[in-house]
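A single chain, nothing else alongside it, follows as structure tokens in the form predicted on its own.
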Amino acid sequence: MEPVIEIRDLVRRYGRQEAVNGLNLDVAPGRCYGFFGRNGAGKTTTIKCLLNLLRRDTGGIRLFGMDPVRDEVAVKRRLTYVPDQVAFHPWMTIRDWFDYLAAFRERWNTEKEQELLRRYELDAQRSVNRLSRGERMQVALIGAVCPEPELLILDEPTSGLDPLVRREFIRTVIGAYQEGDPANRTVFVSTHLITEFEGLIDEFTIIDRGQEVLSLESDTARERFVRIRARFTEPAPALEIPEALTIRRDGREAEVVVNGAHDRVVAQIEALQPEEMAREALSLEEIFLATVAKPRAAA
């Protein structure tokens, strides 16, 4: 199938430095793209890139297709966009936002709409300018699906949120818009709230300094990535294992976390006769910090 999103060798610079640096990337259609970074990576810059609110210096972008700046209204027609930072016209009410919203867009679930309003608690005469960082959040996802779109870009959508409502509001609004039709429904979210999403995410990417570091699908990731852990009667020994990513030692428990040639690695730690030892997968923000900070030994 022809991906959503199709970026290739992106160069994007700021003066002489390269805040997207020959990134390649596909998103197939009904996934949940998970795209991680650490701040400064350039998640926000491709993306910028990506909605021709930047211009690329060299590469090539493709949504649906399509160039998203010769073909822009025809692109974005298709999708929306939630930034980290949301803004509204001060003078509007929740119920005035949602209907500008609708006026640009050939399709409105009102029910859904109001299911959400109801849900979070939130008074369509509200004056947006009234809202907490949060509650405009949440105003700025629930007008992002009412649209129905097969695109759903998101950067950060969950920061302003507070940490009980996460979750549920991920699951609830995220969730309930892919699984309305999840053949054509496709979300594309940078987040460094990993865990968050972490039932979510079908497939990622991990730059660093603006290069791709790893992308995959979560579940080959997790059964590529496992920590082995080992106590010993003894102090913990030494261990030179050059497939690891993050060797640790504490006392008598040893942990090694690798990326592929786990059963190699657990003969050789089998060989120093540990009295416990165990395997399991890493969660994917645990993937994020091994494959971005590689510490390599701790004693």
Given for the second form:
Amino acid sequence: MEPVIEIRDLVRRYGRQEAVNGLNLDVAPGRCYGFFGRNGAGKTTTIKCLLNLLRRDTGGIRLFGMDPVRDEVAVKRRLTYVPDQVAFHPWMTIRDWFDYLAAFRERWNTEKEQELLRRYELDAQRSVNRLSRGERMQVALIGAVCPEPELLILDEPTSGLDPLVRREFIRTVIGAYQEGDPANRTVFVSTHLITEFEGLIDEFTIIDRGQEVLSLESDTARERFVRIRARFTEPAPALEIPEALTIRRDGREAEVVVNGAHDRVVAQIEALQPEEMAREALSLEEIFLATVAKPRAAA
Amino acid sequence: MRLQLNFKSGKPPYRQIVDQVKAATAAGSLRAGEALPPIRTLAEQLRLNRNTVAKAYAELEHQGIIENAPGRGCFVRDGGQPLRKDARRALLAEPIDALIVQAHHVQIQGEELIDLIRERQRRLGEGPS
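Having seen the form predicted on its own, can you show the form predicted in complex with its partner chain?
Entire complex below, previous chain first.
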């Protein structure tokens, strides 16, 4: 199946600084794809290159198999984009704003609009100028979902919102978006607040300093990245585990984080006869922290 | 039916749904003919992507646990398992072997193991504690 987004060796510099430095990425249709990175990792630059808001220096980008520079209109009629800072025409009501957006679109799902306004308890007659930060993002997301595009691009949709609001609304909006034709509803969402997206993301790329650090299916990632805890009857022995991402010893306890090969590592620790041992999967956020801020494993 | 996910288990969320629905039907808390929640509802409740719930339902349908009535949703199938008895017994061989091996390592064998199975079966029937 042709990828919805295809990025090959993308490079974009600001002056001599490389914001994106050889990025590769493929997003298959129907997926909810996470693009994780710290602030300044190159997420927004990449997204702006996808949307032809920035020119790439070198490398290839295809959206729906088309070139976003040459086929800009054909590409953009099939996607919507919500930037991290949303802006409206301040004299408009929510109703005016949606009518304005709908005028540019081939489709506008009024039922979906009504349903989401109701769920967020938003009155369409309110002025967009009097909305709280969270409400502004809600209005922007409703505006991005109602045209039922094949691709929804969200850049840091939850940053700056309080935790309660962001947990609630991101899942309702993604649920509402996918409803109807899930095979042709692809989400590409960039964020550094990964916890809210734990169950929503099918697959992700972690980007750091403009380069891909890790791309994996979420299920595979949680299978591979494992934390093993062991408690010994004596102070924990020194552990030599070459494949460990981190090893910590604290009194009688030891904690090892590994990427794959955990059966081997478990067997190795078991041979040291701990009195108790447990393993658990890392969350996506913990995987992000373990791979990006990679601390040197104690040798 | 109350589903609960644990991302720390390392077991893929769709597989957790499959296993929990199967457990609920085995325990009788989900009966033949009863409806499963719509995909979107369950996805929002569990904070999951709908793809994950859809995958779980497809797997349950494939295993003959539920059936999908287009336009009406998914329902638990009535008892009539489509597989023949020997095939059904064969399905259990592998987990039982694994259980026996593990039981051996914690020194629970023979009658004690059988008793333990009966006890767990009884507790499952009483529903989640």
